[in-house]
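Read the single chain below, which is given as structure tokens and is the form predicted alone.
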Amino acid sequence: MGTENDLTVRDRFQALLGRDDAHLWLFGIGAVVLAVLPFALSTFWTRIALGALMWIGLAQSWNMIGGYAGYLDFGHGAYFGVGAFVTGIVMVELELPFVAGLLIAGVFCAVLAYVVGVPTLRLSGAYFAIATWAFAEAIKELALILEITGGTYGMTFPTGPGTSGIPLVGWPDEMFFYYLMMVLTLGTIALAYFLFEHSEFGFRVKAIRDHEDAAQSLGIDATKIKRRVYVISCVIAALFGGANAYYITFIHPNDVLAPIITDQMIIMALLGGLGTIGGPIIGGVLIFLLNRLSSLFLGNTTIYLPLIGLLIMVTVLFAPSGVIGILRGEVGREDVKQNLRELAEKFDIL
């Protein structure tokens, strides 16, 4: 019988998750540390805490269709963009402050998101991502050529003292962006663990991912739940991307509305684990932190796409619920010895 000294990592994860108040103290402890971490960083590492944050936020938001309902939404990015463009316009044609128009954004957004969901929820599997991808082009297609977004000249946010409409901020400075982020981020993974984890609502969100006839035989109604499910996570989205365009100060089509945004929510959820609350926390940190670093000390902004490559491909292949599936013990060496005999006899290796 091993001592406490002999526990593994995985042992006292384990052990942590066992407690029935195990996440509200995770994230009491999280909300803590982040609330301070700043004083303790660089403004360079700031940028860095900032980014890594709202990546997670958003990684989150796209779980919530793609984790939890179990709809792969390709187009999810587009909301992302949409708010951007939102708040920029309330900002620069109504004269209005951020604050106002990033809320101004999340209702367009919602109802947007509405009614592309009426007909597209009804489509599943492919269907469903091909519609949902057409959408997220056909957005950025109109932001090119709008003249109210700026077209391929893109838009500029005023900046300054009284522009965020918040009291007692001056000229927002990198201290007021992260402090921003964290709330949003903070607020999305509370709002999904209460929502999907400790909810009815959400036992009816799993039920019609895991089998949607049986769902509605027992009377729920899946036609309503998804369509509330992909609301939410779509205004979510909106929020981080009037957010960051706010922060940036500038915004164009091809950057706010690249299908990349998307790719990488995707990634960083299923790396993580999908389904999960701590999966796109980990997948997102884990994913931005190899893009940004690989660009800082490899000199290359490129090389981490093949990175991300590999490491999708050895967690499909070796553990399809993620990192958080390996940390709870759903993956042990002898599931990777018997992935690696059957990989090896596919193909001849052995």
The other form holds:
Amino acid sequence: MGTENDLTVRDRFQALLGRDDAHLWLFGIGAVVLAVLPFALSTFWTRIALGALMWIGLAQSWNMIGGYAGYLDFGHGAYFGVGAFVTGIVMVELELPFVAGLLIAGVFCAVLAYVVGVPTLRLSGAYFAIATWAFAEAIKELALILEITGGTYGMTFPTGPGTSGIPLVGWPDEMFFYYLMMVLTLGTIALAYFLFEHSEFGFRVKAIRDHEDAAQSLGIDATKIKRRVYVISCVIAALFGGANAYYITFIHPNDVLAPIITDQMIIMALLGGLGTIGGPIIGGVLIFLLNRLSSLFLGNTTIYLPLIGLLIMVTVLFAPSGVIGILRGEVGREDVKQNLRELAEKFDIL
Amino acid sequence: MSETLLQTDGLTKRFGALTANDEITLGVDRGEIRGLIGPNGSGKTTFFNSLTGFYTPDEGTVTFDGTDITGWESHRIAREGVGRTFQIAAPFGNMTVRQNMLAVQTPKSVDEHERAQEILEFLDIDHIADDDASGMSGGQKKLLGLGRVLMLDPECILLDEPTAGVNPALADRILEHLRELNDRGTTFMIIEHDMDVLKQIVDTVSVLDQGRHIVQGTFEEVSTDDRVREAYLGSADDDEVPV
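Show the form predicted in complex with its partner chain, please, the one above being the form predicted alone.
Entire complex below, previous chain first.
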């Protein structure tokens, strides 16, 4: 009797996960909760929420090319950094407001992603991963030697009233940046939802990921579509990079162009569930909180790295479709037992 | 008077020292159902790949409806009117049957939702249109593969083993669909190992052996041809094609 009830609840929950109206309600409620959240939280926790929002958006941007299109982009963080530096250069050198810097960073990264995408998207699998990783490293080294980026000294952003370029915003404070990240992140989620889950464009992207030859034989111009996904996802990373840079006011190539930025995006999307809308949201929150809370309670900023490593191993071994896969019921108790048995046999434990 | 729709002239494809397609000259008439047979490794699938832009031929030309399509990218050839299916029917995952259909790049003037519904009804799989495509049976996957190609409304369809691994009842249904499409004017070229299937449906058969086009004729002509027996058996002494 109890089991039947449990099943019904579970089935209902899974059915709800697949319903469009439920998605819209969830999005609406989420947006309202996020909008009032800073009034309920202390500055400290607002800052944590702000960071979590940014990482959800970044993980979702990586998920577009890595999850939906299936191209393992190990250089995605480069656009986060380039977005930061271009925003900074526009604000410092051209003395334009932040909004102009952010827009120019977006356009600049669109062109950059297009140019990088033309040769690299011809590669696949590990070769694409290596090429994009090398690109990111090259960008970081370049930022370290260029004068306009401040080289090894880094770059300080103008602060104070009027620098944002947004009317009614005086001195950009914590609240301003919280709502900026909220808008960017909700925008990214909505874009991903409509583009990849509810349009023919998204179906074509998934078709290319699953069977590129079959997709091509159905008239789909795979090269063009992959390039579009890559450009969109990179521009989003650039916008977050610019917004974050204006928030933290000082950027250095070793920070905003660090490989860990890309790694975190990948881990978040992977843990939550690749090629899903909910995956990067869940993964983003979990990993970011793990990061913050481990440094808060364990007083150590590196302990979370081995923890993440462990999480990834567990995910890949037992729930390759991530937390979303578990929620959808793709990975049941029996599957975990089966995986454990296989693992035990492999290592001759039994 | 028949008219050639798809024509290859001296089509050659080499992989290093191996010549997979050796100067294949072959024409398929408009409205015809052509069978393409040959022993394993005779170059049938390579020929399909060269025709549809997945391989760039080393020599020779491919002409479709009077247009030279040699070396065109595969998606352009598909849009031009040459559809194809693959040996292994794999639906695009994490998508419903209908979404699989809508993924196809149709011309802008087409109402793709309406066309998808029509085709799904035609193939009798409209009742599972909104189910997850990965849960389909092998035969249903083959039907979906055919359905996706039909979204392009192609004049010519190349089918790579359309009934392989499908239960006999469903295989018969697939053949019926092909006949009906052919009656409506679609031209087919079909790779098929099952001669019982082939003789039910084809007008003519082309035989490849070691990359060369050795014989062309009706099913009866081809099945009694010495060169074909030799291709399959290695000698002309045995009685019939062993399939």
